[in-house]
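Listed next as structure tokens is one chain, alone, in the form predicted together with its partner chain.
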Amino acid sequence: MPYKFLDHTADVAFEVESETLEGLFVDSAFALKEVACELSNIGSKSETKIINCNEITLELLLVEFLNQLNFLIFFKKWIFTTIQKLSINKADGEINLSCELIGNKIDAEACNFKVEIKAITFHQMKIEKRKGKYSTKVVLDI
């Protein structure tokens, strides 16, 4: 598994490692989904949503990306199964992320929510590249 859950007394924390920055963001998204719900199948009807975020640091970008997914999951009851065409580009002092999500709106009862994630925190988050791999910790407020 590209992510590992860490023991945290009050909240939930995980560590992600990936060979690419894009992979780090995708793996973090699936770790978040694993914390949130047990749903793996969204049925035959699916739709695509575009995500776009602009921030000044990679950490702000990751928090914003995951918070947008969290909002879709818990507030819109819209669950993704695939993340594609994720790209991260730097321009004019900003970092842009764009990607396509494939998923669907699910009936609240069928979402199999495990626990409500209040937010994605900055605590202990530091995106680093070491020995050719990107890594970070993510702590979720539960």
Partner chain sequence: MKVRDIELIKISDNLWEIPKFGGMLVPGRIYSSQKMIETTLQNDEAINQVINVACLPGIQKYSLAMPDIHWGYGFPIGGVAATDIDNGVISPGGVGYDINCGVRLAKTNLIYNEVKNKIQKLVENLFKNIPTGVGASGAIKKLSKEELKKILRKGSNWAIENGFGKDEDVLLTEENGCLKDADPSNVSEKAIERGLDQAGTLGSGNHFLEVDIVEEIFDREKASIFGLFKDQIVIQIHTGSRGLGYQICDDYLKTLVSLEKKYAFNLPDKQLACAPIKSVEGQDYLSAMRCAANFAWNNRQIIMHLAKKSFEDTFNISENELGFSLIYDVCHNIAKVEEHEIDGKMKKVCVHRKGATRAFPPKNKFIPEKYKTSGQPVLIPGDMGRYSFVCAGTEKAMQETFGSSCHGAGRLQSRHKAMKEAKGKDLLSELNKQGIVIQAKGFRTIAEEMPQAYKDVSEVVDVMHNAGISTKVAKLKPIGVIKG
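For comparison with the form predicted together with its partner chain, provide the form predicted alone.
The text that comes after this line covers the one chain and nothing more.
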């Protein structure tokens, strides 16, 4: 598993490690999804959503990306099943993320919300590259 959950006193924390920066973001998204809900059945009518984020640091970018996913899950009642074409580019002092999400509207009978995530925090978050792998820790305010 590219991420592992950590003991945390009041919130939920997980650590992610990937060989690529893009993989780090994708694996963080799936960890967030695992915390949020358990799906027993996904409908057959898939939709595509586009996410674009611009920030000045990788940590800000990851928090913004995960906050957008959290918004889709808890407020739009929409869950992704696939993340494709995720790219991260630096230009003019900003870092841009874009990706396509494939997913479905959440069917209340097919989805068990585990815990409501209030926000993605910056607590202990630092994206680093060590020994050829990117890693970070994410703490979710629940």
